[in-house]
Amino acid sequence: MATRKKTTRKKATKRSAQKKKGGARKKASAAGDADIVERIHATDEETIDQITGTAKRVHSSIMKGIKPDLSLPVRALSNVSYSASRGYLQIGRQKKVRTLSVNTVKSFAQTLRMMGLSKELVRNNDFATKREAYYISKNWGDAKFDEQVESDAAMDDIEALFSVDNVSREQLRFFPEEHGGSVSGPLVVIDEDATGQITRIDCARFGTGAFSVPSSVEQLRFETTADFVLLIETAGMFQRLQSHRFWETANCILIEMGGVPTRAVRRFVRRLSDAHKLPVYAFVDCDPYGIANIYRTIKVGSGSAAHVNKFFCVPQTRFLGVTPDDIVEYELPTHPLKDVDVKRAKDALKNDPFFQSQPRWRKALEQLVKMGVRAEQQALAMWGLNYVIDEYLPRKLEHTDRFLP
């Protein structure tokens, strides 16, 4: 009888301890949720402050009888450089000044109305796509846009204007109409919906499917035990690795880029990698497009978007493959380089500041042009459908120090 009481007391003590532990977990989770909300609200307030400050400067100039102006960074290759220390293509100091005049009154007004729309969206915790922003302008009287190309240009201008103060287009609440990349592996994404409800999304529990990166990722927080992130160019290769749970055996997070990755995908990878100090490896085709467009964009950004590369590029990315050396070592089937491929490779060697600063990449591109061929990542299937899982990737991952920069 005494023994039973003792056992009962032990169970009660254990239940009490578990209850306290569970309560502690809930408190920690609630505290984390509160941190997310507070961070989001702080970012929104900063965005509103930047918009309001710019509007006040314009208003002040008008009240003083001075023509107001807006100073925008020049978005041209002549104003772009590669910073090895920062790790991305960055915009230079050249500015173009748009002054209010008889000839610019409409575009000036449209820019200010677009800024006003952004402020309204932030305050209402809402967003607009490019197309929606164009149609909203139909209520702006003489300031309305006649074509979407005009509203897109105005949106680009205010993005460039506020990027100087570290405010991105997504923070201005203008979202692209792009499909997000797929994500699978040991990653929990903590998200907040429009009602403020916090949701935990386990990327390892989608069965044969995968989590899709949302248009805006600023509100996300991450929990992971992964060792690295593996970026994959094609949906087919991602599906193979996902369906065979390669992420489990390699302890990595798989992310499908679907060609040149969208802004949302790049920002997602950047924030995830920064938050957990994760190395990022890119697995793409061995051709000038895969190297000079897809890989270069994820690593250092692009010249045309140099004013926002600091938000979206992932400088810690390294090139796993497929490399020109892989074509030889794995005896891969190839296709001849087209004229456009050769031109793209030569342009990268001659004009791209990133490749010009990387001797190993110059050698690899020159080797590819000399070989006159290209190879797709699916070419590894020549040795068996799962050769990429059983042989290629494990062998490559044993020597990450050899990856191209």
Given for the second form:
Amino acid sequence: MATRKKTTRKKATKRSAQKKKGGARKKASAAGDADIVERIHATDEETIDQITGTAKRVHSSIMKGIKPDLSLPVRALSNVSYSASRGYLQIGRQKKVRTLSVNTVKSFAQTLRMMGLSKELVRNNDFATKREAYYISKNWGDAKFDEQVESDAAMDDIEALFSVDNVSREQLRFFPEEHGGSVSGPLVVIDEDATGQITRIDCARFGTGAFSVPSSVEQLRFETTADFVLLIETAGMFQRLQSHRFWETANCILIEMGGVPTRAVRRFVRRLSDAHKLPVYAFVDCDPYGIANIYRTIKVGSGSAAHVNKFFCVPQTRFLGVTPDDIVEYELPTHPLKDVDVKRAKDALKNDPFFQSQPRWRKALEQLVKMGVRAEQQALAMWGLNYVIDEYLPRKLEHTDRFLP
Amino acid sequence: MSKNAGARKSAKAARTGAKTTARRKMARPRRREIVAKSPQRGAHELAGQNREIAVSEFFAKNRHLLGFDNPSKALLTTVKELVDNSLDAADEARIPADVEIRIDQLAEDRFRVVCTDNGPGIPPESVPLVFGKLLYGSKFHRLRMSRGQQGIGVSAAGMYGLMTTGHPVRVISRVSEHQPAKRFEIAIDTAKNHPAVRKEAEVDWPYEHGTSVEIELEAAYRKGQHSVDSYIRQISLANPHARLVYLPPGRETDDEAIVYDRVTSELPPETAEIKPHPYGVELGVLMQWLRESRSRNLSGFLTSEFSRVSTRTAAEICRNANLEPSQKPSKLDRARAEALHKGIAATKIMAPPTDCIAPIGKELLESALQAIHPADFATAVSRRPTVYRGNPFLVEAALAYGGALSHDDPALVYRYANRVPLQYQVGGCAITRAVTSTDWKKYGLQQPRGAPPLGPMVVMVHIASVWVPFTSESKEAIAHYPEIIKEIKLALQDCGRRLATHIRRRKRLADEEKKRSYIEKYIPHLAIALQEILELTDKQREKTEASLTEMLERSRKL
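Mind pulling up the form predicted together with the partner chain next to the form predicted alone we just looked at?
Complete assembly follows, chain above in first position.
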């Protein structure tokens, strides 16, 4: 499945690269040198070192007759805090030590076999999707995984184990199934695929289509003349802005997130923004899901995967809209908040370390709950289909300093 | 007229007979009630409209009251009455019972049941009355633990057979080797409740003593919970001293007989007959006994009619009732009888003697249960006798767990009263109530609300008493007396606690086994993974594996 996806992508990029030739280069300014991207990720050698180092430690411990153990950071909200200086939700110091015993022997064996698989993938410069890794385990006899959730959990364990040393799941060559988001605008993505071939992709030349973010974005480099990145929640809104070439008039890169963005999309935005010092603005629905799930995750990461937030968050993101104030100002049509919405908002106010540390956000969320309504970004269509392009976004972008943090 | 005189004479004979055998015994009013239905003089002489209704006639029309409501139940009831009688007779004669039940299907809905026992036999002169007259029996007018109680059963079965097939009951009985066996064909005259002997002859019979009864009836043979098969299995469970041979219908040859051998050669202890206890007597009954008493004074009446009443206790009852002990009992009016009744309740009287009931016993219950349901675990409890309404009773419970029994079905519940299985009216029985209201979850079993526990289990409850309080004449369920339910629950809880220990131990062993296999299963993979990552040689891998196995074996807590 993933392999097929990859080939089609390769073909497409090749074709577009041939077509445009220097087209994008004209736009690319001296500012966009992909090599200056800060490398917080480990190299392949470091990944292999991590795996063999852990295995060595386990092995020598066994040979000495001492029960080996693995120490994993506790992945629970109780072990997560918001770091204002770093700008993301970071994992605390609590560790869970898993010692080899009769009860843990199965998961110990499976975790180590998974690490072995990872080492092989890195060495062969290949990858396995999470589903594929699950099927590979079917060769392991009694150590096989019965359900994919079990193999996913083993992957998360290894990732958490190595996260201290900057190794993420993508580095271990385990890729998610989900598709990445869509990108269009004055951006050239320089990609190197598994065969070593380098392709230049001009995201301005997809017509009414768009560039699709690959599962692993670590190898990408960027050239761009854009002023900022605009993240859009829904495919419908992206379609409108893309078709009317909003990226051209506003000189920005449009990225469609499709709900809560995948790890690849988050990492893509992060690397792009870091490389070119681009501001990032989020344009989502005004409801607790858009704010507390989508926006929160892209900005500061998620609570359940706090050990990797440092790679995947985009702390420089700011909230363009739709804000609760917009509902009033633009007299947007609304729907009443459902019980789950209210619960989500209250939960964010009560438990989320990010919202707790942001007085403006607290006020906005409280205001939303008090109003008891929500508004979708496409509600702006009430004032005309292109009202969002002609009026709303330009007016908003005049005062980026007023964006919510 | 002459007919009338005959009827009167027999009625009188019946009454005087009753006087000698069972004067003022507790159960007497029931009998009275039925006899009182005969308005012999008045009605007959005045008009032809009112007629005597013989008990037999009444039951012929209300056969469901005796357990003949449908063809399959009729077969079961017939077998049950015959076997119960055989076992009672053998036990009383102190003969280890040997009973053969033979059922043959003669036509689609026609069966012949033959029950042969090695009991003491029945004297030829009694045979017609025993099998041809309802409510003729040795058990009704006494307080003694026995299977049968009312003397309705076997003659009702015979009557049912006669009504449905026209065939009379055939009986062969022999009382000793010195006397010849006699064969009878007996019909019952339902209008008169009187036996009609059709044939009587001496026959050759291979056994020294015993009785064989043959009844032909319209019936149906079914399998399942209410089946004859199930009854025979269950009765053998409660009568481990008896040998039962069962020849079910549909067999090819007699070799296919199902034999339930004796689990013990010891007979159940002989039980004593007792007088009623004062706490169990009702006011109306008390009044009647007072009227009929020949005692000269109240004190004498109390001491001679009841158990556990000494002169001193009698004096105390009289004091509490505010009555003179010297009064003549037959002169007591209703108000004073009531005072006496209240006086009894206000007096502390010793519990009745309990040698009148015999338990099956813990060991026998366990081994009998194991013989029928080979299980991983069996336990039994035999509680001490206690009293409800002045009647001594005792409760026994046994439980078998595991083996071939199904894990997902509700536990099988076997109910017994005086060693007789109860198969119908599950819902209305005190035993069912006690089983479902016991909290089995405490003992490691699952239990849906208001239902028996789930699991591979057989629960057996036996109530032994001189007078088992059945909810109806067909003796299918035990009435909900709180004292009885409480005793059953205590017995079940005792069994449950022991079962819990067994289940816990089993679970621990299973866990242990699981751990062992876990170690064996996953250690090689741990070693393979390390080999893969660290590029170990096969020898190094084997060493790792050995080291790992040793480490985990050592840490395994047994």
